[in-house]
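Read the single chain below, which is given as structure tokens and is the form predicted on its own.
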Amino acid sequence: MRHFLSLLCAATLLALTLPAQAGPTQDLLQEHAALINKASRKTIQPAIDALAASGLPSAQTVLQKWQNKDMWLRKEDGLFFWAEEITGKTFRLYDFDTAAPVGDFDKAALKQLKPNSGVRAMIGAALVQFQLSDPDPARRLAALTAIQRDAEPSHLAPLRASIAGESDPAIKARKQQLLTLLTIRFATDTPTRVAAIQSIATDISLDTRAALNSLLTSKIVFNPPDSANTGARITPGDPGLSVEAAFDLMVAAGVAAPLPTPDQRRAVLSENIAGGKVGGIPLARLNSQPARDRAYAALNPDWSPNMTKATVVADQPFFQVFAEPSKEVTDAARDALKSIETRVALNQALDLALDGISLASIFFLAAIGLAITFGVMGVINMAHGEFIMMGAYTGYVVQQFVPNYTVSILIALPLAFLVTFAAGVAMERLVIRHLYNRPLETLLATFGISIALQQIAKNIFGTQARPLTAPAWLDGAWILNDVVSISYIRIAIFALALIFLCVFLFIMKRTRLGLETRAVTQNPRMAASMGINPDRVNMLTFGLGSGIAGIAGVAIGLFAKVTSELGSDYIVQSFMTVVVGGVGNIWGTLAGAAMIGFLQKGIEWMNPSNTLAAQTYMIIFIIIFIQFRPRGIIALKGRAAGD
């Protein structure tokens, strides 16, 4: 028993002589305990740097707990722990090195460390190096976003160190780009900054252009010192420097005095009357403005009647002065921006071309049905736009019963064709067949039908726009870079237009209906004498054109508002496409759609704030074009061409 008590006493004495929960992290915290206990923005940086550079596995945990106010000091021995609340007054402490619980303690025995916002920001900057190498890609991206939003010189080293071990190619590319931008901004030696600028001379991203433009931030200064990084000399009156602004700069520099107004000059003359004279000129002779000007000039030799703001600022040294002090850096940034601007212009041309192709495919889809009815049959169908509207509403109705948007669109496309095909056949049988070779009556009748169909749609669906939702896989856009992008819906419509082109060519070239249609188009009497029924061909042809308009309506409804007036927005463009391209020729319709689409986008690019003006100019151009080529781009011989 005596031996046991001796061992117990020895163990207790040994425990008292050793620090509790000793470990490398605790030792490091104890070295900087005074700074941590009284953390301030001015003094805490050495402690934060020591933790960040320690290489300890628990360093990130310490910084995170500290930043989140979860680090506690045990008063009895001054050791640091992180804690979780057990009850309102009891906390369980955990060791930083082992993450093992140390015990439960009353809140009165502990002190919570609450760094202020400034210290927390400094801790957050130190945490960046850990977040940049975090196993979770989302956290690494969040760290990059945080650096980009509020970059500091201290971010350079951890960002550079994290690139070698980055496994995600996209994140690695973003890190490299951000490292280059930070090098340009924060590097201390000029050659390094210039080399970084030259390395991004082909990068057209917005971040790169913003970084380079920030280097070229400048202001206009009067007579800058020789040490300033000056650019071009500015002449007062140029767009960047008005005469008034130049004069104000000289006044602010103390080189010029504000020009006196006539009232101010008159007051000076009144104050300086002496012996019946002012400036040596008798009062009786001050009855004209030139005399008063001479008297004022005698009192103020620096002023003359011919002095104006323009004469004061003429030939004075006004220069563009860059905020960036290094001329080598600004010259490199200017050269890089010129290179980038050339590439941006080329990419803008590509983006404009993609927009033109997209709009052309929409016009082609809207006009292909009209190309069949108008081109083959010579029927001016003003209700063609309403068939487009019917197709769009068919898609909307299908989506009310089939919630899966992909399946509903696959069902809606053939169903819209059937609905509008049937409507077209009914219209041809009931109205159109009685009005052949009577274009004015056909135009009036189909115009009346279009108004009736619009009113029926309003009565059924109301006047509010109805949603025709695209599948999720059509959301977003295909982004090539910060300049060129095109939505997936537009790509799908372009693909659909190509499919219809191929289907139409197959029908016209490889089927009996196409053969009969071409025969009736070329010579209806001869076709009838060969056993072809022109009435049946006309009925099927009109139904085919109407059905294709319905499918076009589903496609257009995916990005346009589905209302009863949907067709009215495309009927004019459809007729222009057919007429410009060449009546009755599918290749002409394609050419016409391309011409009108590119023309409209080109005019909109030159005047982006006024779409209506772009359409007006386009119509004027088409009117002039038809005067020189009345049969369109690709003329077709036969009945549709007027033979």
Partner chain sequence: MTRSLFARNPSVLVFLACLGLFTLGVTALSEALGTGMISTSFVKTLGKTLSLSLIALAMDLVWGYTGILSLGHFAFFGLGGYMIGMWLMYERTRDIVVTSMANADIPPTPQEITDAIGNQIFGVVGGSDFPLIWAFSHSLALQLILVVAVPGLLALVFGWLAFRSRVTGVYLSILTQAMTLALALYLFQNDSGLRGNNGLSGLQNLPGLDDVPQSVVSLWFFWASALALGLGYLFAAWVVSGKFGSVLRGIRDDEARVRFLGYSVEGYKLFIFTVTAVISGIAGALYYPQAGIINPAEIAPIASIYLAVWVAIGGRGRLYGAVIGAAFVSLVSTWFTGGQVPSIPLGFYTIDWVDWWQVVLGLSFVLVTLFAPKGIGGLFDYFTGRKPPNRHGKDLGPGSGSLKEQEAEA
Second form
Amino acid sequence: MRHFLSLLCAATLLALTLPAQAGPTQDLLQEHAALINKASRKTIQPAIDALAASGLPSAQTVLQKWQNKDMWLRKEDGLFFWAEEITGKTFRLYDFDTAAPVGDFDKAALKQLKPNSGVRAMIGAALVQFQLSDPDPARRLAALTAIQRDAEPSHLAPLRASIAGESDPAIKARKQQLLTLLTIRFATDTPTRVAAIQSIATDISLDTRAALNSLLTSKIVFNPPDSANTGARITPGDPGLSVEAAFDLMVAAGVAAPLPTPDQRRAVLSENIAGGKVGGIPLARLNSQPARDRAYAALNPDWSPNMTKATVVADQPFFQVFAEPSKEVTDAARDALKSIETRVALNQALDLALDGISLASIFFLAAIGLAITFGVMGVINMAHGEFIMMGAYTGYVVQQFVPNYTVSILIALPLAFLVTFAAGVAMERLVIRHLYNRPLETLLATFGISIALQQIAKNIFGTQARPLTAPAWLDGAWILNDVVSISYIRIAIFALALIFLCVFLFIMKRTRLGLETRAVTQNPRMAASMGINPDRVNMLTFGLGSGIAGIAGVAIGLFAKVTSELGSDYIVQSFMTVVVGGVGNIWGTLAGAAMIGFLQKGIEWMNPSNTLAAQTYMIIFIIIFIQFRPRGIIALKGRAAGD
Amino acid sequence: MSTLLEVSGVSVSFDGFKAINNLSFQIGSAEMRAIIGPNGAGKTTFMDIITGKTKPDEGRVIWGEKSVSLLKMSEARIARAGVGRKFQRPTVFEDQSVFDNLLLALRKDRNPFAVLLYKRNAPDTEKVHDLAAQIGLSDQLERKSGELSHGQKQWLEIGMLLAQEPRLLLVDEPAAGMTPEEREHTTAILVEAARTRAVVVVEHDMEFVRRLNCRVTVLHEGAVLAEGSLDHVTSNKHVIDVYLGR
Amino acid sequence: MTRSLFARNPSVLVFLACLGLFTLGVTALSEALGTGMISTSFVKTLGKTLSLSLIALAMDLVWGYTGILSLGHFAFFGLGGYMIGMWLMYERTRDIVVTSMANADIPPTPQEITDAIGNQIFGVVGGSDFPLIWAFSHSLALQLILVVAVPGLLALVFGWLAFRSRVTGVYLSILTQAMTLALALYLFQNDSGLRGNNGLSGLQNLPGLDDVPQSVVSLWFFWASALALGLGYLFAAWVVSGKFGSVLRGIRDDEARVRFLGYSVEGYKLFIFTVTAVISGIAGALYYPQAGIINPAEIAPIASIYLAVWVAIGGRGRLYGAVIGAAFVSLVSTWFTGGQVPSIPLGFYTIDWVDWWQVVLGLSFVLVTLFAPKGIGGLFDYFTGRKPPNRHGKDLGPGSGSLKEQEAEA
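Could you please show the structure of the form predicted in complex with its partner chain, as a counterpart to the form predicted on its own just displayed?
What follows is the whole complex; the chain from before opens it.
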């Protein structure tokens, strides 16, 4: 009876505090109400775990609403709801279990739950298992990214559980990869981890390498305990452990007393000057280190000049100690990393080759116009770089009037050709025609034009760089894997270079102009007597070369900054390309561009910190190269070479 | 008569075209020789090989009593060894006086430092005057050589050749563009030169060759077709075929 | 020898006399020793102009006489400047360091002094150790040797490589330009040991002579520049007046012919290239102490091209032409870019000469090349009645040498 009564009392009490329709979620929340109300990072875990493990269909909603600070407490009965703002003051509450609105309440009657960021992160971690199985693939991917960024041991189980039900093969692959990485980091038994490590020994992705590298995180420890997972023994003075650092380690370990530095000893000396002497040695004689050492030794008999840090640290046990305690794991990681590095090197070579091709295309583009004017006509055009610049500025100006980037580029390309074609023809008519047979004078006169054009551009457009924006579809890059990628702009430039090559070959080999140009190149007088007008041919050829420079300018402007110095940045390399390749031959220009492009990338790769040095070495290489092939890679031989 | 220059089995090709094909040639130390041949027979290339301008693909070029190979020597060293060459077109230093041109060619130490410290002296001046007299330019010494007539330039160049005191003179079409009187003078200069040294004259003009009155070598397609006196070679059937066409 | 030199080239005497008078005149009008009509900074400008004339002379030897259009001589000029700059900077910093350390209660050790100097000089590029190339910077004599040795050696090695492989004409020009570019890019690096793009600065102060006012120091350098120019002119005149000059001009006009005369053209080119590099180095060593600062931008290829511009405007192939060109163009440039020339208002646009001078220079250069290939020096021919050889438009000869303007049009 008493039992019954007490039960009845309890039931009455319950009935008073809980509404009759309270569901399992509300029950669970009430069970942990105290924790939830005063959520703190240290204590909240049981509540979150309970929710996450409850298997309730509404658990995800609760966690999400809670995380987003949308969970409210009704003060009158202490029940939890999620709320929606109706007006500034009024909120509509919804029940977690039924998702049905409970009613509108004044804000004063409610209390918002505001978990702090630490708690929210923990809720987020718990949410992961729900997100991993979310019907929306984007949400699943986002969850994977979140795990990857901030992995925890707790993720391992939900991740493994979610793989079986995954329908999207790409996401499934990613999940599996991530699972392996998490296994390596968090699995409890060593064989599992080693197996996981071995299973990814062919994966070159950055995540894998980062995971393996983090396993191999190590620091140098003085006299490590036997239990530590030690690697190589380190001799002080080797790269990675300076004598000073080694000494500091020993001081920190308490086995060595700090030694005074020369500066400290000097300070001691100057504090102990007495009657113009320190330690019995006159001040004037303290201008050498041995004298100072003697004086210091006189003040501090414990000290002797032989006590250097180097002698202290010599032959002491310094070891590399891995943060990861298991030797099997670190060994496996090292082996896996080694095999990955070989693959990475191969891929890097591929990437480097792509970079080289792209740089070669740029040089080819910049040089092809020059190859025409210099190679075919024997005219040095120092203003070629400024024609490139004019092309780039034409692109910029067009973009001021045509806001659509795709359209503006399509307009700019032919317009740049026209502008520089006209400039080239004008220059040929006014200057170069009078200087044929005088190559050095042509060089100087065109240089005069070059500085004038550069300064005019500076006066019109100012010294700051002008943007020439690429259309959106050229943004981004073609990514093969984490090592190999190439931006679309560079692919486009490569394509443009190919098109130019074909156009040039077509003009030279298949058109009347090409035939006449070749005739005039080989024998102007004979050509003239055959009814070809050499003046006209030269004019058109020069215009063609200049026009191509203009188009190249638009292309270069898309990735380089458009300034008045744009042209001079490329002119020397362009000349090099033509000279190295061999004058008078388009294939030579191609070969020259390829050689210089690959060479520059290769040198940069060997010494990645310093592109200036790379250029220096490249030019030196070219100077030496000219020794062996003075006429370039593809040279005309014999009397045709005209020496 | 000792052999001064011996060319044996020389071949050279430009981009697959055989300009010289297994050519052999000898000349003594005091001999005049005329080389004739149709266009493209390889006459100029032959001279290029001897003077070191073109390196042959195979063969030997042996020079002098000590039988040194010319193939490994630079143009300048070959010239110093005693091979003088006159080009088809007159090439004199037009910006400089006739005197300077001749002085430049005078056989002297060619080392830059020696040249830098060179002082003009009486014997050299006298030599220049002698040479000028020989080529008939005595009264033109102070004129810029660019102002000379075409024929005078040709003579000046021959004079410069003589000033080098070469042991072998290679002369490419010396009579081109000359008046009959000028030709006669040129012939006289060459015949005189051939008394003391070897002279090889490349010429198209049969009349001029006849006047030189010397052995003739006929080149065709980079090889020797015939050799002997002018009458001998002109009666050779191959030579007639080549010159007149089949 | 000298007597016959003057006898054959009266212009040498005229030039030396003019230079002497000019030097005297500037001295008499200077702030230090004269009326003060010429400011110290203008004395420096004039001294720098004389140094530039000296390198223009070198350029004329190598281009006007030998026909090698070198676009790299400013590299040698800059190297000369760097070499003397290293000593100036080291000694001056040492003086400052020693003075400041003298106040310390304990006298400094040599190592401390060296460290402090290193810190002062290389702190700006984040270093403090002396690179190997500074090994001789404590000794004026050794650095002075380096002023001629470093440019000379570079020219010797580069020239040997280039001439040996028979690189000529525009190819050679481009190759020399590449050399300058390579050197400039190298010096731009911080770890080149020469303070990267900061360059060397404070060169206008002579170590140990802090009491001497700049007006006097600038006059000393002016005299030194004038002396160097005079000696350089004499040397150049001696080189080009004799048989050597004859060979050089022969190389310019027809290199192959000279070779078939038995002269080793490469040797002559190498000689003149190296000698002019040495002269350029000396000119640079005189210029930069007057400029006060040197940095890698001075060596950029454009500087060497300007050098060619000066010589071309002055008139190449004659020594006084080069000097006049360098002096004229650099002084006029200073005038225009200094902002002293009044702007021209056009109503819709105002021509500011600081902005437009480059345009005028570039275009006038084109005009000179087209219409007055002999430059300003050609005016002297006009007055003295010297005429170009009249070749009646006949054959050109095989090469396309630089004195062939007349026929080339035919």
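Numbering follows the first chain given and starts at 1. So that the term is clear: the rigid core is the largest set of C-alpha atoms that superpose within 1.5 Å between two forms. Everything numeric in this text was worked out from a predicted model, so none of it was measured.
Visitor: Please state whether E516 has a C-alpha shift of 2 Å or more between these two forms, with the rigid core used for the fit.
Guide: E516 C-alpha, core-superposed: shift of less than 2 Å.
Visitor: My question is whether F222 is one of the residues whose C-alpha shifts by 2 Å or more between these two forms, given a fit on the rigid core.
Guide: After core superposition, the displacement of the F222 C-alpha between these two forms reaches the 2 Å mark, so yes.
Visitor: For a quick test of reading the superposition: does R343 move by 2 Å or more at the CA between these two forms, rigid core aligned?
Guide: It does not, since the R343 C-alpha is displaced less than 2 Å between these two forms after the core fit.
Visitor: Could you state, for a rigid core superposition, the Cα shift of F322 between these two forms in Å?
Guide: Its C-alpha shift, to one decimal, is 3.7 Å.
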